[in-house]
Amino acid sequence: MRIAVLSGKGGTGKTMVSVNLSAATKKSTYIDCDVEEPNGHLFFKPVGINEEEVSVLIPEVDKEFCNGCKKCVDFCKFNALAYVKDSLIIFEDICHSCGGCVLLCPEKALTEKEKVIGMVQKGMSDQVEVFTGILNPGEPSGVPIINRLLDENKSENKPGNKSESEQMTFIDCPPGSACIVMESIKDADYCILVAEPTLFGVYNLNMVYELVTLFNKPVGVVLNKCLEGENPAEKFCLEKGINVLTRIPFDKELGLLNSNAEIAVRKSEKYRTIFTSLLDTVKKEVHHETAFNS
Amino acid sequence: MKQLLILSGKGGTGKTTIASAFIKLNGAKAYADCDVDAPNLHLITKQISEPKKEDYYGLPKAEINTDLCIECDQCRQNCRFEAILKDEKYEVDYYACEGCGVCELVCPEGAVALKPAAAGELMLYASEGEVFSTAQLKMGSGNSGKLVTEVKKQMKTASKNAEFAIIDGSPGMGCPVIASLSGVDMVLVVAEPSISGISDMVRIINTAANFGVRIAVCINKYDTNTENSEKIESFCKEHRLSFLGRIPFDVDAVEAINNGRTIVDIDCTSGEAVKAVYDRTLKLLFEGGG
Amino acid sequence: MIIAVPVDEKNIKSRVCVSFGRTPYFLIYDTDSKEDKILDNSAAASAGGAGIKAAQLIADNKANILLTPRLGEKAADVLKAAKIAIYKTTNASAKENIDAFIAGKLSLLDEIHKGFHGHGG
């Protein structure tokens, strides 16, 4: 069962919630989709770290077989290649890895190599396997790091292997409704909305709504940082008919837990209570809509 | 034009209210929201007039004319982004799509074209010799450095004579930030006193020191963690950045944004707090010295 | 020697246009015919990598040097292959700063900024 969590934009929440429902369950895993800015990691501190480095392929060029004309400069739509005093100029952090003037280069000089764009931890942090996506910085996209974690995950939980619906994951995902977010949500199961009681946050919440109900995935919001008054979010899903998994109220204490990165189910009772009902939802939530959509 | 530039590293520090009492303290004449995934400035600084709308490309997207198509497999085997798919018949996936134009290349039949796809949509607002300069991202077209640039440009060209300009940036360290941080006079960071915003906010400072920008912090929200604000200041002690005050939690803060106002427009403990820091930037910006 | 300017306009007493990637127009100037071209710069709808596209295509036209405000990292790496030497105008029009550089009066461009890295997509 795959849950990611999103929100329209960072400081909601996202981490939080993603952090402390996989804390909450007996044996899960958590994966850090945020590659620009992971943070996960910083809470669950896992241990017995097993790294991998992430490569995408990037083009080299054999100067002996050059001619000089340019065909690939001219293809390129990132403009990526120059071509200047008999020399072709490569700019690696602009390639796409699209492989098109390789396949163009009518003398074969162009062939691929590899190039890291950064890398994919794997930890333990109790029961829950940690998975980190981290992007060097300056790199132009993340996807395929995403991409690796996703792919890392599915190959570990192959159906049969154990029962895979009772495997938890949850997917912690980058802000905003960019493509990286959309690769991040293709395979899960159920979107998990996190959204501040403020107009910023309906704005936000909206948008990314849009973009859940587009992959027409099951969505749910976990309403955060809830204070006394009016919550213009809350109303948002009422009017727009989204079902509210559950309002976690504007609180010191797990402000405080937060910002020195600790994980609230595993220092508080109220914590732990307050996220394993919020867990029941969204398991009941998971399987009423497989059974609707079967 | 003096442009002032605040990012936070990360979103939700609370970057566009921290702007937006900016603006409404100096009365600027030039702004702009620079956060084109999920602009909010625009809820809370008041525009009466409509603005001038435009859509903005970004790279063309492939599309393939099923007349032509003789089903060959070729862009779909050639394609490394997965953004052919094959049902009934070849279709282009608008959001794998990352206009490479493999498909293009390889397709015999001259089935495939690349089109131009618009991105996002540029808003300009003038009215009141007051010029606000946004724009939105459409879901899915990828962080765009590009449409940042036109932001900021659009802002340029339609108030050439303000002495100074208030601009919101993009969160995150990637190439949205990178565009904002370009030709500004000087940043200021929000940062967030937790163990995570703490680390964002080093690379945040660490990427603006790459562009010779003067740097100033401030701290939102201090005393929801008292001790990793204490860590910040020293942090910017150490590192010779410039200090210019903590802005407290505040109840009364989302109220006011609630209600489409800035906490400068109301009378409240963060108000204040905002009107201090708002003083040392100008003063650091236009006197220079610390 | 051929010199290459960003310009807003299409003449030669426009203004120096501020990016040299995106600017809409290349000013070609002749020291030896003493005649100037315009070329229309095909990189500023680029999505992104706009520097190296337009440092392409001054090196095409067999540029030696180029005067502009500013420069992008990518573009200057172009251009220092092209051997092209580049020097940093002032605030006057283009041909003011063709006199300027001719006159010896215009320094090398030594800050080179990061580049933008539009990416789109």
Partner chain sequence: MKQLLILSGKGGTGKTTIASAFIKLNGAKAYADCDVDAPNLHLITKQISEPKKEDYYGLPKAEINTDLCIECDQCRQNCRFEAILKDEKYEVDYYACEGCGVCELVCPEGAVALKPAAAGELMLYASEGEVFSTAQLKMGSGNSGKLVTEVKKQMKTASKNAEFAIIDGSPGMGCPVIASLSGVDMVLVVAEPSISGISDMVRIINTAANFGVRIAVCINKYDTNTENSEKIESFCKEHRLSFLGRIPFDVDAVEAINNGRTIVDIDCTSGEAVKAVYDRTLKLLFEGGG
Contents of the next structure:
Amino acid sequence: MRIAVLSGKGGTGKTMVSVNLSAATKKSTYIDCDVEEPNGHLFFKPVGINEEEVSVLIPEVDKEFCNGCKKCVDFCKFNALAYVKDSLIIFEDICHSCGGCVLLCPEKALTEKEKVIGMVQKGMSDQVEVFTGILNPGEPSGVPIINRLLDENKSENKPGNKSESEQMTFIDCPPGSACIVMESIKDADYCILVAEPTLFGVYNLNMVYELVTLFNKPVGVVLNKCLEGENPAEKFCLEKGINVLTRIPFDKELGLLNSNAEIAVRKSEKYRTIFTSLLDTVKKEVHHETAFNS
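The block above covers the form predicted together with its partner chain; next, return the form predicted alone.
For this one, just the chain is written down, with no partner chains and no other molecules.
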């Protein structure tokens, strides 16, 4: 069972929700796909960390074979290639590793080499298996790292004593609705959208709601930082017929726990109850969707 946690922007509480849901589960997997700025590990403080570099293939040119036809330059939509003063120049930092230029080169002057773009880390925090993706600064795309994270988790969670559908995996997605978010949710069984109770929060909520709807994913909303009075995000959910899974209050205790990188369910009985209840609700939603679609 793969649960993706999304938000339209940073700071809504996406990581707080995914970390606490993972910790509220007796045995679970937490995958931090926010590879540009992962911070779930700050809460979990995993031990026994293993690291593995992630590489992509980028072109390199043998100038003896290059005849300056510029077919590769014309092909590249990212402007990663330029032909200047009888020499082909490759801008590695903006290459998207599609490999098209290598296939297209009539003189076979282009080959591929590996370039390290980041790493994945794996460790344990109590009974939570923690996966973290880290993208090196300046790299154009974190998609290869996200794919490695999700593929590695798939291979480790093959059915055994416990069926794969019963295993709880929480995917802490990047904020927004870009390609890296799409890649994070593609295999999710259910999506949780975390929203703030403001008009700006409604705008960002609608953005990610349209995304998960495009992917035909079942969805529910967690309303975070709730105050007394009108809640535009809740009104939006009612108008769209979106299920509100829970409402987390704007609370000093929770704010202090988060600012100190503490996991609320491990420190507070009140929040252990809130997130355990949310977890039960999510499980029921997923099982309902599975039964409905079968």
